[in-house]
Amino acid sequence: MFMPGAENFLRQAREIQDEELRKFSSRITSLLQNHDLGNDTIDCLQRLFLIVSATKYVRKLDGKFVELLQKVLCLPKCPEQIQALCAAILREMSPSNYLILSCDEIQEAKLLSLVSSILLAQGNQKAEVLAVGQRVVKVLEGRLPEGQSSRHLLPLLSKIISLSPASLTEDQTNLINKRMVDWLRYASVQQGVAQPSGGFFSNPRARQPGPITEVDGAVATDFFTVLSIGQYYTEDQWLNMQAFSMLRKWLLCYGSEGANSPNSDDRSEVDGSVMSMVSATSTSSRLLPPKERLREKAFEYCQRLIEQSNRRALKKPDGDLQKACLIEAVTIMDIICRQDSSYVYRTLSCLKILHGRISGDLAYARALLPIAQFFLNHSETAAVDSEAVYKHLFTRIPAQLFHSPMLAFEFIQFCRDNIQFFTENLSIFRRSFPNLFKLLAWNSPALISEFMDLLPAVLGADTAIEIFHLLLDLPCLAAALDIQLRSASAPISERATWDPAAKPASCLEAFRHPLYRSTFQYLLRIETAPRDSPERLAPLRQLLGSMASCPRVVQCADTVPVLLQLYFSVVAEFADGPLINQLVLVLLERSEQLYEIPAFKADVHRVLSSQLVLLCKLHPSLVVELSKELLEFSGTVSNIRNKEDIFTYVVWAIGEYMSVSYDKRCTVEQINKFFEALEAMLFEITQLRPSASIPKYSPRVITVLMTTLTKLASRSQDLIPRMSLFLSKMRAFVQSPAMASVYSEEDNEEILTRAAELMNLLKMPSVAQFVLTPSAEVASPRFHRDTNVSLPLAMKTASRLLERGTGFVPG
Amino acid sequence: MRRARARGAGGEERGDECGRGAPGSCRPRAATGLHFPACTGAARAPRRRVPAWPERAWVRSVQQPLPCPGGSIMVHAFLIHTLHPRPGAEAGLCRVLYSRVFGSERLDQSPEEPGPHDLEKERLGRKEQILAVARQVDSTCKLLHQASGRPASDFPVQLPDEPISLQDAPSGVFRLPPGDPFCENKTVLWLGVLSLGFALVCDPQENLMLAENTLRLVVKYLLEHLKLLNQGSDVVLKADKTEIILSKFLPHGQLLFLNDQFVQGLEKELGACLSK
């Protein structure tokens, strides 16, 4: 549909030179000066609009020409299309210094609206907002000439108050308050009549208009609202719709500041509002000052909307409008209650009934959010009932509607908006994080940045481990949700075909298979289950492997690394030793058990290994406390092959922190044990036999192993001769034919240099100890920020000193 | 799939819409005192890449203020732009075909009369903001299409004979954090019809359900009156029709609670006004 033709027009419009543009505008000038407001002019103005709007940069138009456009715009008989174009061009030119328009003299509502749109686009350089605001109120104050309607002005008024509420004086807001009451509450309940078309067949006898009806076709039971249906609408019914559309904004702007004093002379009884004098029925409310009176009428309007939204709409668009109205009505009631707490009890009972009515209907799920917001905002008064509302919201809605992007967005925004309250007061919020993660898993690109705000709020010492598992299983969760959704839509007959004895042939079958049912249920749990063991998920991860290439799962997997990083930075703030130990164990264990997406695994390993270092730094004792597990991990060759990153960092951590200077409990036996295990590893990977399938270990693993072994040796000095011997054999290793085929010249060089440096260090055990196990003071970042004082330099210096050899006495 | 990656893809601008002034600053740093002749061949600076994920999101204060009294509730802008939902399709750039900003963001009255350069900068800033929104809709739409699991080639570009169902059209919503590219939080609601994207930039407190209804309504009449399904050029050439449709269904950016009979009333007015 978007043809190259349009692209061409755009390009041409951009490429037009100033000279051509000048000619073009003089052509338009002559058309306009001849009062030609026909198709030619329309055509030209359309093109001119394209020229000025198609580029980001300001087009220079002659001041006289701009002036002419403004004059034409205000011509009494100017066709609507030309007006629209002139206004659009002037807006596109704005902010502009050539503007001479002013709204002061304009009487006609439509033109005032159009001119104002240009003035408001000027960025308020000359206080245009104030001027327009004053003019609009002035016109609304008076009576409009026959055939004109204020309904063009209400959206403009709404715009002005959102730009600058201070544009209206208190008297003016009182006036509008009164008008709002009339518009909202006292619109006619009879239908309007069709505008006589004056055509040949038009019936001269005006038919008696019938009463307005409800959305289900029944005769209206009460006053007119936006959910009232008529064949045609009267002017005041249009205004009713417009007034309700801007009501929330109005109340927010002018509903709360400074209460009217009770003996203010500006009472409704003496107001100039004709309509309310005639049709007001409530006597008590008529004694209220305008602001309070509007509040009351607005409240009644909302109550009526809630009642009307219970009717079955005959037309689908009206059904949609009912839902939007419900959301608006509840939000407005909330605002009213915040402004005047005497409404809270009435609202509470009304919303309780509403909640009972709609909570079972998923089509109304989005309306549950403003209801919950109400209970939150008035939780002190509504404490008893609110629990049920939150519980329903957090347990049911995400589980059932995770696949609705709009609901997911609104739900997460709702959580973000209230996050502080939730974390402090609402245990259900923190308990339902598995449910919240469903929203993320399914809508990950859209929600990731929002979720970054939520994750810290649900993280605590009690939830940290479970959330860690959940994050790592997020792609798995996305896959499971996909199956859940498909299973729900699969025909019943298909659902029943599985044979409980046989292995399920597909994921969909497995979903209902007794063998997997409980694991699926665990993965798709709605609340936290801290005592359950996440290890159960292993078979499920394998089963779901077939969905690893599913785009939604891949998108979800892409979000995990960044969330993990955030996770660790938050956990680091509160984690104590035992929790860190637990985390490290889970980390080592889960690094093996990840959903089978190669890029995902690599990313996660990368993040986990860097976080491992941070955890060790936070709690160095973990190396001693977890020595059994670390020994096991670092003594397994397959760990180098499958997760070299993590293996490398574990080995580094052992070398760094397995020392009495970090933990007094560290014994020589422990050091020796680690030494033996790591020595065996280094031996294993360096004593390669030439064969077809030599796995390549990166030179980094080799150098890190060598360094760690040297560090350990420096702390248990009986090991030094053994280590030196090992290091001296590295040359032979590097030169073996098997190595030559795997490592490059540079790699070999790297390994040999490091071996030589370490060997040299070991020749001076006390220096080695200083260099390899620096005291806390030396290890402080101050010494490492400057590369000239860091470990490699110390080692190089030591080497150089030794190589120079004789005459140097260490000490 | 990342937002930034997709965004970056839209970053290779052509000369005529050069990528100065990355979206991300409210007061665009673009056009720093430069004079722009006919834009062609103007110096091109590399667009600043947005970090892979908005990491600052969590650094920011977690607590969001409650809707403040007088908090703005309105539609800030409406735009129509091109969509290239096929990942990797280099069919062109994301182009804004029409945009309407309802009133400007700047309200601080500066003490001095602004010079012509300030005004140009301000206008440029608005255009940049709109372009940033269009790009993000484009990339979001790509991700959505991708996630749906349909092959890239499956995206309908032209369906000449079938009526378009707006209910099934790809649509979505996302938030723009403060400063990127608008000064304040905004919510963007979008709808994709074939190769056109339609978007409403709303304030965060806006009634999203109503905004959705309104967007569909506006798009329905745009498709009808601009003959978007047959002739490609009306969307750029017949701006008056777009303007008039907006003035009926989204006057000054005000969302209206229109029941079906109100809609029909406006439809009649629209017909009377556009058929002339």
Second form
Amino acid sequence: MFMPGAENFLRQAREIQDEELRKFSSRITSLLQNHDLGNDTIDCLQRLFLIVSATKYVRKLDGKFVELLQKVLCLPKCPEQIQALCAAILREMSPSNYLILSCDEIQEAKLLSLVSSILLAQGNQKAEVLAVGQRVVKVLEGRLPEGQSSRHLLPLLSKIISLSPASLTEDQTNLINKRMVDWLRYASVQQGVAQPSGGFFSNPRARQPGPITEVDGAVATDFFTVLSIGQYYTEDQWLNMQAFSMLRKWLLCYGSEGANSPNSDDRSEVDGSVMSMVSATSTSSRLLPPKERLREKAFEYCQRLIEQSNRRALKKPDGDLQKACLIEAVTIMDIICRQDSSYVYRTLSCLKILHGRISGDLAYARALLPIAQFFLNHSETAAVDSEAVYKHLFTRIPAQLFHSPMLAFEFIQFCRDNIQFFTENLSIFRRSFPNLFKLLAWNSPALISEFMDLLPAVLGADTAIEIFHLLLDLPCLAAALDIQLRSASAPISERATWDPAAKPASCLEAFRHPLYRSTFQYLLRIETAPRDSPERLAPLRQLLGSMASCPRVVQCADTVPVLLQLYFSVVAEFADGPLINQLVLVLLERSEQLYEIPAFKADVHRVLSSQLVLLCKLHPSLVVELSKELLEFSGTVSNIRNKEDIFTYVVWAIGEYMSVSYDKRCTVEQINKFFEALEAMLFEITQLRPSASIPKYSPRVITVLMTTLTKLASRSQDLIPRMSLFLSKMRAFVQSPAMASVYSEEDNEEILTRAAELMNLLKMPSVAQFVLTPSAEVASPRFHRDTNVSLPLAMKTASRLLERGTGFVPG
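What's the form predicted on its own like, now that we've got the form predicted in complex with the partner chain?
A lone chain is what you will see next.
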């Protein structure tokens, strides 16, 4: 968010029209042509840069003006600020048809950097990238004139290898390898000299450089690194820091090709580990080829950084830099070991000590990820058991640092990158999925995309039910994490005032109350607990209801429907009959045990109802196998009011699958029981009495109930007269005063039309059987299905044929 003044400047810049911009460009043209490169010109160029960069579309500038900016940029004595502004404007205007710049003859490093940045901004044009790359390497080959610096070119080189690694030849990469060895290993250990102020009292002796120090203030006794501290830095020290910043990218681009010696492929594993380690340490690194020598020096540099990270920093920024450099150093060592296995044993001993030192310090938690990645990549080669490293990572880190956004993203990314290995080889990964859900609950929706890649990996027949409960309780988990965090930061004096014998007055007090302690512990568990009963969370959902409007909880709730859809699509791939039955029972039970956020409950009910259809199609026998539970659910009026979607689909499933064509165990007795229960339900919601508060049930529920009852009657034909009588009374129901006050004319018409269609079908039981319970041959293609209604076309056709003969309308 910008400050009000900045917002005002941006608004003015965006509102400038093309004609005003043309006049303003003409004014700048006049200044530049008169070689007026003072403050007025700087001010105008700054305003122009704001104008061209403030909008997402490209502003149009005159071609001659663009050419003039390029000429001014390349003037021999052009002030640096003017050059930087001209280059920035030209980059914003890219790609441009008026480009006349070329880097072929430029000798000055800083100008080459500015011009090359404009050329690379034209788009990923291979010719431009190749030309810039060749020129940058050529300048780095020679010795720059005094006053010029190579450090302007290293960011450019990093950009080039990102765009087109193939633009550099092998000889050129060898040259850069040699340069990087010098930059990394042989920087000065004396501080730089401050620029003289030129004042009368300036003292030459006061400007004598002192030694570089460590982060703890001790004088450095080893070579310079990015963690070496000085008040001023020399040119080679700046190059040292820049070289380390691009080292990882360079090794990934050029470190692996031909990394091994010609005979390395013929050596055994023992030769490639122990013997190579001895030879690498005993042979002078100066005899190695450039690529191997860079690898050796980079390894030494990383070892030095790990040693420096053990020092106690005097300033917090230096401490933060230590942690960042430690992560980078371990990552680079991992890359080196992947390219040359002779470094594995040297790195292994180093990282074992490092892990033991930092594993107990949460401030270094992010550094544990690259360490774990190293063990994951090389533990088999080194024949070491790294289970303890993974267990510490998956059990402790998410539980204690779920509130760190950067760590949460990196942790989930780490899991996603290694998901195949974890699912096949690491049992702790699937056991600790409750911990992973903490990261999602606290950091959703930022992690939803990454987590959707992880969810299928932790889902299985043994975890499906527990994960289903956890998904539905995700907003509750977010609220509990918030309380946990607030409880940990509460003053000790405040904790002492809580009385365990009294009833907790707030969520914060309940968190420490003995009555709720075990419930909170279950919700915040670290590993899976399949034998524990999730029903114990019901009191906690009510207790945490006061946090339902918390923004973090609401955001978390918004992600649940998306995850539920993914959950059911994955479960459908492996679920068998018993698991589907269990899942349907849990679905019906949990549909009324949700966290009290109205929008959340409505969205979850919508998803659950649609997925209930999927489960029934996968296992139609569940209607017979769960007949007792479904009978109880469909016979409860409150289920219509509180969860209409789920009730409607349960009734639909009964009508669709309570048939011998789907399960031979279906009996007439079961059909009659469902008929009686649903008939009583339909009677209760249609026999309205005039009242101040008449409950309104949607026409959809009424028509689905009528259709399901008709389906059941067609399968037990003793029920047909009873159903026909009920349908014949629907006109009286529709025309009643109570009905007229609740339903619209369109609703009444919909109910009457369905009643007429069903009544006509029941006049021909054999046709009703064909239409309402079609055989597999008829039902499977479903070419006759009308997409605008819920019944087949045959039903409407039969109804129209009968209406022509009798003109019957129920009434």
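Numbering follows the first chain given and starts at 1. As the structure is a computational prediction, the values presented were derived from the model and not from experiment. In this text, rigid core is short for the largest set of C-alphas that superpose within 1.5 Å between two forms.
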| property | result |
| --- | --- |
| Residue 619 C-alpha relocation of at least 2 Å between these two forms, rigid core basis | no |
| Rigid core fit then residue 444 CA moved by 2 Å or more between these two forms | no |
| Residue 767 C-alpha shift between these two forms of 2 Å or more, rigid core reference | no |
| Angstrom displacement of the CA atom of residue 101 between these two forms, core fixed | 3.2 |
